[in-house]
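Next up is one chain by itself, shown in structure tokens, the form predicted alone.
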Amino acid sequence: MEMRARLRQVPLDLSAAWAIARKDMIIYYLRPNIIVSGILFPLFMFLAFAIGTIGGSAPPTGGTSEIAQLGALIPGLLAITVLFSASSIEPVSIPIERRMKTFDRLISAPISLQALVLGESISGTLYSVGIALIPLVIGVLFFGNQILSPVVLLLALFLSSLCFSSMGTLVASYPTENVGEVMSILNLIRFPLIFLSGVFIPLSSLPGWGQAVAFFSPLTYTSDLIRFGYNGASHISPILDILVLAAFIIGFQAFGNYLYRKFNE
């Protein structure tokens, strides 16, 4: 009896998850602090390594050197992208939501604690899908960027912006009506990542001890997956990349259902 309760509460978790995360869609997607961490701040980083990149290198012969410089940096964009823009979107709504007292009413609301953070972690996974679209495209379009595993590659952006939509809902768990506290608590996460997990330079250039490091960040498999998608090299499997992906998702959603549950009791 427990089970067939259980299985017939999952179409309407569901249906509740899908509500917060178009809730989501309509009133913050276009907030400027989700903007400018989700969009500019990539987009500014990009620029700064690629300026530094091609400075420092040595002067070519045309213009088609630096445009294959900078379409090989493409990959490094999407994946601190999905990173900055998946982990955006609950750390920004749902404080504001305890300072307006609708989270309130989320968290009384007849669904069960796994929908309400799952319809979080939904909103922030397809705003991540959709902003890191649009550079792939234009490393298509512009830089000349193939593509070796198109499905590979997608299936990397869903499943990355997913685990750290995951991991923006586990941080904005923190109880405060402060946009600021839970941003900065996250931005403590995400900025050593970036430089620990070969985003833009090679897992093989690190040193030993860089190597053991980048392991244990979520980061290192998104970059791997998406450099595999595009051109078949990785320096991990592929395969493994997608388990440890999957496992960080469940990891993030298990521990974020059990902070809510602390916080709210």
Given for the second form:
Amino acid sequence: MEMRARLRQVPLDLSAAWAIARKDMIIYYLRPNIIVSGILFPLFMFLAFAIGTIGGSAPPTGGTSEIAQLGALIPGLLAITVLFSASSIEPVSIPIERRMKTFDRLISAPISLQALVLGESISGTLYSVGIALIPLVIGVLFFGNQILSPVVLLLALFLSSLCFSSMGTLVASYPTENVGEVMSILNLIRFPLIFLSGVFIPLSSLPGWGQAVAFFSPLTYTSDLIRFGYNGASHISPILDILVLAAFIIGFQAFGNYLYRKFNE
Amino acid sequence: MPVPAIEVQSLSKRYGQIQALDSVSFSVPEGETFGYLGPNGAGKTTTIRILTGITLPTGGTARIFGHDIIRETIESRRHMGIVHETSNVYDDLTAWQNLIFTAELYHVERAGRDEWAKELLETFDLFARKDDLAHGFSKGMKRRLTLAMGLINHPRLLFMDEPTSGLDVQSNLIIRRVIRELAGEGVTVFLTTHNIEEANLTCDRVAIIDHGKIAAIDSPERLKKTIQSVQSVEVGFDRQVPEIKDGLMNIPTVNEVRKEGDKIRFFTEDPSAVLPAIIAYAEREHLRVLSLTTCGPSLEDVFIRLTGLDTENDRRPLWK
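Can you swap the form predicted alone for the form predicted together with its partner chain?
Below is the whole assembly, all chains and molecules, this chain first.
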């Protein structure tokens, strides 16, 4: 496509991406498997760590009272909430749409594959930001969490949500009509990330190899940026966190675009 | 010279060891209703998937209104509407939401969009159910909604994959009427169907595809003329006469005799020579002839002959 035609297509693609995202919001946000994967799972994960913390079996997370200890877990809960909720929509919606043949409708429309991948990712992003606001507000109201930089925190939530929804869209490119198959692949990626990204276990407490691996995980930068938004402390650097998350987004989107094209051939 | 709506040259598609399409070439001028017939697995859906840019060919070219479907996919798709083989509507959206979502995917301008959507729902007898989820729709209603969605962008070219397969009479009638009206408005229709009579009635030309190759392309009438030997005389007697088979077998110039429902069909190259023999036989056996019809070759006969189904299935004479 020549450059002028490409530029003409950009607003059309953005508008179509938004239409796809809205369609997903109406159809998939309240699906039981998305609620389980996107909301209940991070909640249970948090409770497991919370019980461990109160019982004294988990590493100290700062604070003196049990309430303060739980409050200190909220940034970690936010990070895994974003990871699980953002990456839960497309691995469910896309295999279902393949099975119902509505996916053919999307890939035969006069839009680019980028628009399709972006549209699918936007629905996961907005879902995740909405869900993440729940623990955030609970933390402020009931656990006395202070937010030093709300703008950075919101930016962290948005960038991380887009990053993990792009990852979910990428994994959902696997050409199957079976939701379980995609979720299995996704969980193979998501679960190790929780333990290798400084979410509940600080990076400084990880062994050397663990710290090295953590730098390849987008969740590390999510967790670091969220903590910076809360208390101004960053193990890496907020600027670097933002740049790396942006790089992951671009990488997931581009690779997703490639795989959807490849699997379609 | 006007640009054809579809121009396909040496189109091929291979899936591993299977040659789904083998150097297929044809051209469809704008405004034509073009039927694409073939048995299951002949390559019909593969052709549509390539022409709509869903699947890439392994060889050859396809152009939609002059735009290469591979290099100018989006531009090619702007002109087309697609009615997929399955009624792929969103069950969890209402009829109205399905239409508007498709309009947004196809960049239909807001001005006039809602009026056109309303008109389409009325045309397909769905307006009263516009706010109902498609989940509760019957098969025919979903099919009609699929067709309405295919028309939301005012396409110049409409791809229809088995549009009336397995539908109720009401839906069939509505869809056939719309196809006729589209043809009247100059819309090009590319139609795949198993219903040969439907192709015979609605298509200007048909292509018969078998094992990934085009076996014939022409108008239904000209195709029928190519197999004039397959003419027949259909007779209805006043009672069942299975015992007459020996007599029927001996009528000269009859190639084959088949019992079809309560009638008997005599296949022949010369119906006029068969008629007196049948009448004489009826008199001799005290039978009353209730109906007697001479039939030319049908498009189905052409299809069966060209796809070789006659040698594989029930072309064996019943009594001869």
